[in-house]
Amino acid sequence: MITLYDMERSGNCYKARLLFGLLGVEYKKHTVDLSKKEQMEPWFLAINPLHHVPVLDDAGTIIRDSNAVLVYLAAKYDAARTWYPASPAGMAEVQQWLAYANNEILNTLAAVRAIGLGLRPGNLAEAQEKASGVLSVLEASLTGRNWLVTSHSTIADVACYPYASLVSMGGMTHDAYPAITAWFKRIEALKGYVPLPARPVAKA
């Protein structure tokens, strides 16, 4: 059995979940408390040195970094690599949204609804500002087309789903962006399908 290091949380531990689903392969979940300190334990840190989640256990395969689990489960458990094109073209422009996702999408989409929530501190409107050019890159590329990188969905569109779904928790809409928003709904159909998590209480 696989086994995932998660927190409920975590748009990133989100993307391994929602893969997970859309490949119809089972694991187990191993929840990491990073309010308790959880992954400064020794236990956890002789999985993973870098002390984050998620961490994939495939049967003593140690993968950590989303989108490197997101490329391992695909690549591994997709034998027709639907989610992850066998193509060296197909590959290279998986890897781009795939690094827009850890990059540009990280530290803004994510950042606007850290801050927005009370998780973190930071200047809200300067956030989403540099949210909406991140938004705009993500609607031209949408526009005409109903995926990412190919005619069908792949982990460029997983990987950027959620903290692009997300930003509305920090007070945002997707009103300007009918591109993206047509994109949600696509995933959202999409067999296997797993619904993004609760939103998590705001800090007092």
Second form
There are 2 protein chains.
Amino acid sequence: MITLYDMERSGNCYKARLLFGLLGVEYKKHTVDLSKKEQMEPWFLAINPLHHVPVLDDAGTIIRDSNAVLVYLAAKYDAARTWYPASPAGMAEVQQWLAYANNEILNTLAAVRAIGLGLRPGNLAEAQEKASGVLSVLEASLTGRNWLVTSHSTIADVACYPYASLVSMGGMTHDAYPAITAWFKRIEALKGYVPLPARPVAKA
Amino acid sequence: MITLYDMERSGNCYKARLLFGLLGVEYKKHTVDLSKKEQMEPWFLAINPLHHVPVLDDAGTIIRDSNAVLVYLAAKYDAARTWYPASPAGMAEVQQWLAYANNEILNTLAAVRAIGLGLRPGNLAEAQEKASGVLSVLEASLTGRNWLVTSHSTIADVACYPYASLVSMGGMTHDAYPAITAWFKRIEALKGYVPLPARPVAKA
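Next block: the form predicted in complex with a further copy of the same chain, after the form predicted alone:
Once more the chain from above appears, this time first in line as the rest of the complex follows.
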């Protein structure tokens, strides 16, 4: 059985859960309680010295980092290599978007959500302005096409989708981004789609 | 012919130049003069709207982002898939280090060099302290093994090597990191190795 070391609220963990759903692969969730600093406990550091979730344990093969988990699952459980195209140009084009997801998107779109939800300090208006620039690049890249890479969905879409959508929790709308909005709908209509992490319930 | 849009001083561009050397693949360099903001000119934005180097043009296939360039070159020009292993676990393990190179290493080790050389503002002592933590992870990962992934060199080593070495331009030594130092020597002994960017000559 495959175990995903997971945190419900994390957009990076969600990427793995989404791909499990899309591939129709069964797995077991092991929630890591970051509020109790479980990620710093010796048992967790032994599987990921970088103390981040998600981590995958597939019968002893341990994979850390959300992009690496996507590459692993797509290469291992999609024999047709639809989700991670096998051609050099296909792999490299996906890689461009994995980098965009881990840098530009994580540093701006994920920040808008985290600041908006009060999960971290920061200037929301400033974060939103940077986020607009990143959304504009996505919008331009999706204009006139259905998916980020090739003519079908790939792990590039899985990697970029969550935080692009979740900026709504940081007070942004997608009204100015029709191509992104249409892309969201296409992703959300895929067989096996898994809902995004819910907005946390405000504490009384 | 393959064209690399390049900047001599950039560690990210160097990764591409190094892999070209290691693979023995010929290419043409097109230097992008960032001091003249050439990366913002329409001709460059047309090939990379993110206005970063490196960018590759292989007979019309355009690849931006240093990690994507490494994946592309290794998948296309190394039929044996030694440099980017073809197994799901091999690809994912390489991917972990590509992420480390683009996040932890770029944000700390590259920062030490840039601040040390006066290329950007910042607190050098603080940057060096963060860099020590990142070097310690690399040191632990290389202790008892020759390469970051599998038993031979891969693009994981190519991605992590440059800025790990270049911290010397930011006043750090590698004295506390014997496994890293031995790994440097192994990389520098590889057939086709290309020297690191030189220390810029101070302006009079």
